[in-house]
Structure formats: structure tokens, C-alpha cells
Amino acid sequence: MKHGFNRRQVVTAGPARIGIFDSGVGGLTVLREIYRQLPNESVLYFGDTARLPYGSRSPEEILYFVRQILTWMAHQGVKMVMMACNTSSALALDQVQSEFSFPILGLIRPGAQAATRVGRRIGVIATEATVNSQAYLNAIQELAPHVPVWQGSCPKFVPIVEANQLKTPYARQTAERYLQPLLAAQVDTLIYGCTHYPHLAPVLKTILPGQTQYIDPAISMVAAAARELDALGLRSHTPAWSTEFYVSGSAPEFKRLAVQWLGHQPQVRQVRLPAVAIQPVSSPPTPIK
């Protein structure tokens, strides 16, 4: 599904929630956009903090994790799910869209569309798994075949964000090293190819030239979600806003990290995901216990 969701899927109308998930706090950048663009929607947020980072995982592991999360969300009665994780979007979206009865949106296509509207020399920073998938490169080249693209994997960015080291010299030194090839390529547009990376924007913007344009795929994905909800007659027009937060790891740790971006301390619960029957893989991941 190149547009990121399947309009043919059947969804039951009603006051159901939108589900969003990420490996950790990165998905809060998507949640922020939902609050801005879809203020009447209730949200179910899941952070798979027990198994982050996703960027170094195999495609088989990512698909396994995504199926677990979506199965759990299906039991919570969600009407739509947004993958607030570029790695999951790159490696699992097409497969799971055909397996679940609600629309599932990814970040890659919306991000590529936004970048090709403004960029002539596009840089992508992402996890190792996302870069290796070539998902952004393929999407951009399909939309704008003559626009050059440079990709850089930034494996230490997610741990920096999750450890709240954004203002440290280490964060800046790491960013300078990762961005050097993009500086040399003179990119004019940078895609945040991981939802954690907008949290690093204050650092990144001091390194790249002032005229650089920054693309947060979350903005375009939520706009696409709004259009899809309207098309299906599922958008909430009643102010019944609420968000529930769940994590697979430490609830107090997620709460401590999330408060600086949410502006308040959320209530967070730990949840154990059920096992999901999947095709055998060469190195099965360890389920959450």
C-alpha cells in the first residue's frame, strides 16, 4: 500500500480511539500532531520500551513485535492505528495492512511526499534498519526520480533521547559526526526518518545551514489520517479527548521522560502483550514476559 493505508478495510463506527505506537517516547511527536490536527480524538498510546531500540532489530523481529502490538490494540477496540515508528513503517506496514480490519498508517510515504514538494537535495537521517530497507530512497525516487537523496543511519540518537541526554556535549558531538556527510552533500532538506529525532531539533538546527528545510513525517501522516477518518465517517466531532499511555517496560521511566514534552505527568501503565502466532523465523525474538 503505497499511500500508507487501505481504504477498503472495514471499520466499525463509534467512539473508538486512535492507536499509535513506537518503541519509546519518539511517538510523542506524532501524538503532538494528533492533538493539533485532531483535537477531538481519544488516543491509545503504546511504547515498546522493553525492546527498544528497534533500529538494530531484524525485519523478522520487527514484524513479530508489530503483530503483537496490533493484536493487543485490536482487542482495545481501536478504529485506526498510526505507526509512530519509521522502522516499523519501513519493514512491516505492507504486510500487516492485509492482516487487520482497521486502517493502518505509516510514516514513509507521507514524509517522502512532503520532502519532494520542497526539496531539491534531500537528506534522510534514520535508524540502521530504516536506511537498510531503502524505504525512503525508493519512495522519494518514485515521486521525484531526478532528486538526489543521501541517507545516514544514526543508531545513537534514540538512546540519547531515551536517556534524556539532549543537552549534553555528547549529543552535539554525535550529531556533528552523523550530519557531516549531509553537510558535504549540501542537502537543502532533511527528513526526520525516526520519530525520536525531532526531539533533537535544537541541536541539529545549530549544525545544518539556516536555510535547511526540516520534514517531520508525523505532520503529513496525521493530515492523511484526518482525511481517511473523514472518508470513512469516523472522525470524532465531540470534545471527548483523552489519552491512555501503556508501555512494555518501566512505567515510571516513561513518565519521567514524557513530562518534558507533554507538559504534564501522564498516567502510564505497564502491559504484557499476548503471544501471537507467526511464521517461524531463524532467530525468534524473546516475547515479553
Given for the second form:
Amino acid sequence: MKHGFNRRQVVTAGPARIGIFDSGVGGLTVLREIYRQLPNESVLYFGDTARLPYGSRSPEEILYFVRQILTWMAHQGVKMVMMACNTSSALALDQVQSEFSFPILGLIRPGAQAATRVGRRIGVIATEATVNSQAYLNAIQELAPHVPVWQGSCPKFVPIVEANQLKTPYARQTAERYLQPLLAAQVDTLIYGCTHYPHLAPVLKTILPGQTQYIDPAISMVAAAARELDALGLRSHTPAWSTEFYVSGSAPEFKRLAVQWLGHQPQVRQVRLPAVAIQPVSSPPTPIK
Ligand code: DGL
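Now that the form predicted alone has been shown, please provide the structure of the form predicted in complex with D-glutamic acid.
Expanding to the full complex; the earlier chain stays at the top.
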């Protein structure tokens, strides 16, 4: 199944942008990295806020959502898509890469590569869906079979970030509880296996020992994207960049939340995604509390 345009059409059809998507504001930690490493690129950001958190969704649902988002992005004329969501990268990347004609990058392998370069005892914190997929475990073991890995799912972190409760005692207590097994395992390296979690870095860094190394997979994914854009001759060298924000849920809510990381009130529009051929098998889960 092929969706969208072929690569040449995308490049010549208009302002070729990089698409990034997440369930919500987690993708802003990836956007920050794009601004740093690819400052001339225009970005199309999609936050699937009506359906977050993705971490409690089934693999079928996640695959369906990702296909919908990519189909919509294909029609917006993107030249590349970076999944700014580990859950989507873990559950859908392999399937969708061959279904679309533009390059699609995920976070798992770049994160595992960065972690195995420095870590001897690696901890991964991620959503339930990502942990259950074993994607990080498999990627790390493939690269460094003798390096022990501890994984922990942190289902309350995404609701804490999305409800802007980062600085509350509840956030701290929750983080202490989630990190306890990793502290006991004496991990020397921690992978932020969900793009929402770097927003919690100020809390996490006060709980783990000072020498802990933190891996944000976005840094390596964006570096890989830069190399791929160069190899394909698709990199923008004109400094007139812009970012357009779209969400599936409330635009004002996203705007209010995002301003603290962006430093300005972004323009945000709500969009209805197209239905695609393959339907999810499970029923919609309960909304975020
Ligand atoms: N930020 C996403 C991730 O990296 C999704 C989190 C969620 O919605 O549960 O996995």
C-alpha cells in the first residue's frame, strides 16, 4: 500500500517541510532539537491530543493512528517525517516505512545507539506500550549484548506533563516511585524513552545520582535526519523557517501548555485526520484524567 506523493513531487510541489508528530507536547522536545541542529527547516507539527496518551493504546490502534497522521502529512507535502513519539516508533515504524515515499525516522535505534556508546548499566523509562514492545531492549541487546538493561513504564508521567503538573509534589513522588528500581539497579545511563519525559528532567535529575548520563534519543534522531537530508539533497539552506502546529484536540489548550517551552504563543489549528483503510481492532480507551 502506497500513500501520498513520490519524493520528487514532494520536493517540487511547494514548501517542503519536515513533519513531526506526537500524542501531545512531547514532540516539542524533538522540535527543540530540530531548531538546534536544522535551523533552516520548516516544520509541520501534529499533536494527537484528542487521543492521548498513546502509551495505554494497543499496537493496532497505534499503527492505525500513525497511518492516519502520515497520510495527512503526505497531503501536506512533507519531504521527511520524524516520529517525535517513541511509542509510535516502537510499534509502527517498521510497518509504515515501506508504505510512504518520503523517509520516516524513529527514535528507538538512535536512542539505543547513543546509550550503548556510553552506558554500562542502562535504564529505560518509557510508556507501557513501548516497554511491552521490548523495542529498546532488543535494539540495545543487538548493539551491546552484554550490557544489562532495566526497563520501567511510567504511565503517570504523560498525564502529569499534559496537565502541567511538573512542579508539583505529586510529580516528584511519582518520579521517586518510578525511579526506585533503577536506583536499586545502579544504572549509569538513563534513556528518556518517551518524548514527554525530558520535560521532567529537572525533577528526575534530582533523584538519580549526579554522575548519571541522560540520553535524549531526539538528539541522535535529528542528527541522523540531517545526514539523510544531505544525502538526498533535501536540506534547506535558506534561513526562512517556520513551524505550523496542528492538533486533533483543543487548540487553545495546546497553545497554553506549549508556550512555556516555545517562549511564545504558537498559532495552533485543529485538524480532523482522514480515515484510512485499516481500522483498529480495540475500542477507544478512556480519555486522559
Ligand atoms: N510522547 C510519546 C512517546 O514518546 C507518547 C506518550 C503517550 O502519549 O503516552 O511515547
